[in-house]
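Shown next as structure tokens: one chain only, the form predicted alone.
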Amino acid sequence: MLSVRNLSITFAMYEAGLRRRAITPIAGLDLDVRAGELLGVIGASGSGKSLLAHAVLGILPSNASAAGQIWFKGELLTPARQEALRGKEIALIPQSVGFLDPLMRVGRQVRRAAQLSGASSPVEAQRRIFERYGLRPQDARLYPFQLSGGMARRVLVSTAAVGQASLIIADEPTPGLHPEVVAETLRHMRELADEGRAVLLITHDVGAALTVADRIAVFYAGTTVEVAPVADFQGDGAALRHPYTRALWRALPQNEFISLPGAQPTPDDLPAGCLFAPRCPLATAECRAARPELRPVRGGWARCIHVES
């Protein structure tokens, strides 16, 4: 459904004295999402998760330039095609309920989404999607500020699911929500994938992603370091491939709760070789000389020269 190949995103920045410099928060990122699959994307803040969503949708800011290729349903996703498909074939569930228009009743907002997607009867489409997600007919007349957190989240899901979008991008849909609302939101994500859509779930919550995802993509400093089946995230993490993924798994409170020394490099100070080398216990001179390629390893993918096939 979606293929991202060697994606890099660079921002032009200006400092004091109007000196221009460039930073690259995403460099050489690769990703695939299949129809009927929920792919979880995890990683620390600043690893490029939300930027990937914006690049796919074609909503990067004007000072950003992208290189590489993004393919959707086997065709290159050009800016013109992104504009034509956005909100129709490709839908976004944003991370904040603040994305709802505060001056418009929520029913009308969902009807607008249905109309954009080409629904023959937006009113009927909105009624059906509200019924599906447990929203009452009278809720359509409410404004966003009149909704509970769970209701607002269901409205956001409704705006993405009301059409016939083949790809759903959910950008941090659960932060700060009650555990019951988190479980409900994740269940909706899983249902969308089970309908045959591709779902890209971007989240900091590793545990939550593991409950609904088919595979997990791990980002570090703007690149993909591993893509692994959910079943590999168990025990001591021995089935995982990349040392960063294993360290991330061990750092969870329910596991060993062991923190990883050091910090993720900033986009304006990336190491020349492997981006994880400065923190990696396996790093060698070869790691510091060149960035490794993402390669297939034991039923998954890893960007590491030390991982065994």
The other form holds:
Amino acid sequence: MLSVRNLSITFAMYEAGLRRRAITPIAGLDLDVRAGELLGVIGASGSGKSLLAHAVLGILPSNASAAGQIWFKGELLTPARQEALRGKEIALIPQSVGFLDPLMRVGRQVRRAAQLSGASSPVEAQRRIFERYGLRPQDARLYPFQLSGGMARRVLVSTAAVGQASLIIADEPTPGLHPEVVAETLRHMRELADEGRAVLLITHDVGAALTVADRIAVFYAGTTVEVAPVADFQGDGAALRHPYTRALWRALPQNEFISLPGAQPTPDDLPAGCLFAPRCPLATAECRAARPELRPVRGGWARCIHVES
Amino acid sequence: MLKAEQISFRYTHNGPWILRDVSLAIEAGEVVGLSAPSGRGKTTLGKILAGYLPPLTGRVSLNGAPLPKSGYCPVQLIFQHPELAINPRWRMKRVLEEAFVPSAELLRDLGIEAGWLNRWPHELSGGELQRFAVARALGPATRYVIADEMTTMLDANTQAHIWQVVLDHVRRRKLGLLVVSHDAALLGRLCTQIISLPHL
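Having displayed the form predicted alone, please output the structure of the form predicted in complex with its partner chain.
Below is the entire complex, every chain and molecule, led by the chain shown above.
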């Protein structure tokens, strides 16, 4: 459904006066998501997760330039095609109701999303989607600020699921919510994939992603370091391929709760070789010399020269 | 001992009660977890314990005396969203040194890099900002720390790192710690005792 190949994004920034500087927060980003699949995208803040979503939707700010390829349904995704598909074939579930129009009743916003995606009867589509997600008919008359945390999640899922979008991108859909709402939102994501749509679940919460995803893509400093089936996240993490993924797994409180020293490099100060080398227990001179390629390893992918294929 | 006795609170006169006759006590050196569904008043209780809000009835005491009304509060509160707890118009050095100058050792332990001090808050990530919030809260006069969903927005690695530093200070300095969190695995890992708030 969606293939991202060697995507990089560069921002031109003005410093004091007219001095210009370029930063590249995404370099070497690859992933695939198939119809009927839920791909979890995990990584720390600053790893490029949200920028990926913006790049696929074609809503990067004007001072950004992208290189690499994004394929959607076997065809290259051009800016013109992105504009034509956005909200119809490709839908976004945003982080919070802050992304809704604060002055429009939520029912109308869902009807508008239905209309954009080509529903013959937006009114009927909104009524059915509210019913599906346990929202009452009268909730359609509420404004975004009047929604509780749980209702807000259901409205946001409704805006994306009301149409026929075959790719749904959820950007941090469960931030700081209580466990029941998190579980419900994740269940909704799973259902959308089970209907045959492709779902990208972007989150910093490894535990949440693991409960519903088929595969997990791990981002570090704007690059894909590993793609792994969910089943590989178990025990001491020996089935995982990349040392960063193993460190993330070990850091969970239900596992060893051990952190990795150091910090993710910033986009204006990237190391020349492997981006993870400065923190990697396996790093050698070869790692510091050149960026490793993403290669197939045991039914997944890894960007590390030390992992056995 | 940090003690809350028979605390009740509501935000408006005639509004719904957020807290009703809540009592709890945290000993120096003790790590207590507070877990309850959203809307039960966990955050409000944290603000009352740290002196940000006065309780409507009941009292908060530290070793038998009320919390000081001015100066550095010995009960420090760390919020979920550091970007809302930091002055966006100050550079990070000024943010960090608002109340005291943290030791180089503390900055090193938290992984705060020298280059970050010259930046504006919007130039740092949530995880980087939260390290500053933690450094500010671990001042020499701190006796108790209330951590309200302190690492909910952070990745697992940054979460484990920040907790290691906080737990190390709690042990060495015999601080009391209240951990407010939805994450049962996290509370189980950190706390000797977990309390809940009743439904009102």
